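So this first bit is one chain, no partners, the form predicted alone, shown in structure tokens.
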Amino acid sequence: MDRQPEEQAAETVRQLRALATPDGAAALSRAASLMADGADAVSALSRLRAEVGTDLAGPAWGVARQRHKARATFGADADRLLFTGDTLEQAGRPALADRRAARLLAPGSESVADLGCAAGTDTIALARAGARVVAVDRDPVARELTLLNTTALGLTRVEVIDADVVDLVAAAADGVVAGCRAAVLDPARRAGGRRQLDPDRWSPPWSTVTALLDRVPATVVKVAPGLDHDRVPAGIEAEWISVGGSIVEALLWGRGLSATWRRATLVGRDAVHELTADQDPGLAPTGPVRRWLHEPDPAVIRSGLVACVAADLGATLIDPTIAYLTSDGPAANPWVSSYRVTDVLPFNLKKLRALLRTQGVGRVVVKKRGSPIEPETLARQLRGPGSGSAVVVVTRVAGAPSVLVCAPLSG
């Protein structure tokens, strides 16, 4: 750290430190307050200034923000929690941090190390889940909000602590880091503002990560999810997770925890579904367009568990490049989104204005994988005087440039 980082962090740490006390508290509750009635934020700041102190009012109202976006995903927690905006930015899903808490104490591990604990979101997932917790961070800002936010939740059993995650796993034996029998480690994966893709430039790198995973069985490792398959290691499963459509965390689970090769996990309102398997299923075999269009879920493609998915439904894929399958129903499976095919032809704007035009259609959604048109572009450029509705998806066919004409139907 050079010097100007360091006089931040300590003042932040200063601002969090103050916000903890009785006074701070108040002055949460009067910032929450005012945004709750409407108030912008020069006036709201105003009369905060007047009300709590110059010392309280900028950090209460940052704060008092950053708990209102919380709220939907951290529940009643949010108003109990400390924030800054970078690590609300970066901090994990607690229904997910749950879910990873129950899996990695499920063997009987009673100790659980978080390298890494930014904002403390794991460490008070495992806290209340009933682990003694030691959490890490080289960031005086995390440890604090660490200290801070479990605290505040009445979670005893964590002791924070400043030590260099590097040197801890390379000290790790017989199954154990920093004194603890399970670990679970989120490297960082953002640089100076830019996001590094390269896992060896990643905090710590991907040596470490592959270390850990060799010394300490019981270990969960969040990493990209675009992370190339080649690098996980043998007995190591790999875990996409997804939400509403998209990724939002990828896993590595240590030997001691593995369970299966692959597993996709779809997290939805009130069901969570899993598809794995214990070994490479290869490619979903390639056939022509028929009547249904079916896009699988990201989880499942990154997993590399599409043509799980297409023995299930009957399906061929369209392209042995392309994740689209297609089969001759349509299909009630949690894991594609399904459309019937209307209309095949070779990718012609021209065309396929007129096409549309003729079927009375004003309103389109446009879809795309493996071709370089914009979506949004291409919608405006399709837009009519109709008051039909279609779905297009750009695509390829068998090698060559296509469009598809479908109609949505909810999956």
Ligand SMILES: C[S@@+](CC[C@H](N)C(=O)[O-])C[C@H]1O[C@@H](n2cnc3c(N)ncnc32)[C@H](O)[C@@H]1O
Second form
Amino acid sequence: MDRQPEEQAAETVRQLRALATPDGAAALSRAASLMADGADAVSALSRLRAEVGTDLAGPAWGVARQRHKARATFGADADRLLFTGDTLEQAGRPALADRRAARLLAPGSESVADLGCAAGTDTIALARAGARVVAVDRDPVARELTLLNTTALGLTRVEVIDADVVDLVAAAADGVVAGCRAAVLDPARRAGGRRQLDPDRWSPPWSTVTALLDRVPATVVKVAPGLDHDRVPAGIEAEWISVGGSIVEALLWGRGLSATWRRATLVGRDAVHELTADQDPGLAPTGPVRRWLHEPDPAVIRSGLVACVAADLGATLIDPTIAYLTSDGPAANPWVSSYRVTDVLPFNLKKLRALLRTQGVGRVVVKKRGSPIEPETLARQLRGPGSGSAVVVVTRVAGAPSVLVCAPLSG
Ligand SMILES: C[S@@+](CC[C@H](N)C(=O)[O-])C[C@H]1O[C@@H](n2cnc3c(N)ncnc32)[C@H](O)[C@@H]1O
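Mind sharing the form predicted together with the ligand? What's above is the form predicted alone.
Whole complex next, starting from this chain.
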């Protein structure tokens, strides 16, 4: 029979504590070496049971698997931290947590409440940045993980408490929550394995997000990247952050930290680029397709700053409802990928295929915006004997379904 959630949580806490003992550390190290040798779960578990005992074998193998997954984002820390599957899935990127902590603490806040700490990613970043942290979670497994993880990293100025964030925020006054002058709130946006699109169904819900922003000016809240702009309260800066061409985080900065209306941030391997606007720049002007097509980074699109990039490039939109820009030259600009346009035609599969054949194009990368086509399917349909390649952009130009054939990206 399935265990009750509380019983299950108590058992997980017991297992985590056992893993934090010297015997547990030995079991974890053995599990890690079996994983590094590529052992499958069945044989690894039977060897672990024989070598470290049945009590430690399963939990050690479970954590070794999570550490293996965590290594790409957590680096060397992954081998010192404990995660469950759920808490690793909810964890943000440590590099972004560091960035958030630095900005949150810049005005001089010394103590920060991490409201919903899970495995402690934000708590760790805040404590490493020098803050005293009150880490809050109503989930006993999350509290244990945060306690064990901060201890493993030698971070001593962390207090982990059991409380409901809704109550703490309701009691916040004079810019203070849970005894702290600053706060990070990262609501759980999944329930039963499914993403909750409606902010009123997050935990804690949207009403707690806005109450915290109103009551504690030194606050940062992690929100869903798809958050409707209309939800962002007046005086609050909203920031969208992209890494490698995908949005990875969206943040709301409280009135004590807010520095602009919207911010798009692109975190690259060697540099961080930021684009800001103090007010809504509106829509960029629309014009005919010119020699170059520019695809804005998703952080620019989500933050509503396409018009700022267009002004910078002397570019226009190809359609008022589509975020593709066009201009006479390529862009030396981190905010867009530029493609040289060779042909523009109304969308017609037969004519498109014929054109590509005459150009000796046998392989295409398909991009689409404002079209229902399936890029992989169209790329297959356009495959041919030619050795050339092209980028095919299926979109709308001034309302008409169209195709822009572009030269492949070099490099
Ligand atoms: C998205 S996770 C936080 C992830 C964390 N910032 C990280 O990067 O690892 C949200 C956490 O909030 C906790 N939580 C949700 N609602 C809560 C509430 N009303 N009171 C206290 N904790 C809550 C959940 O148990 C969960 O651990």
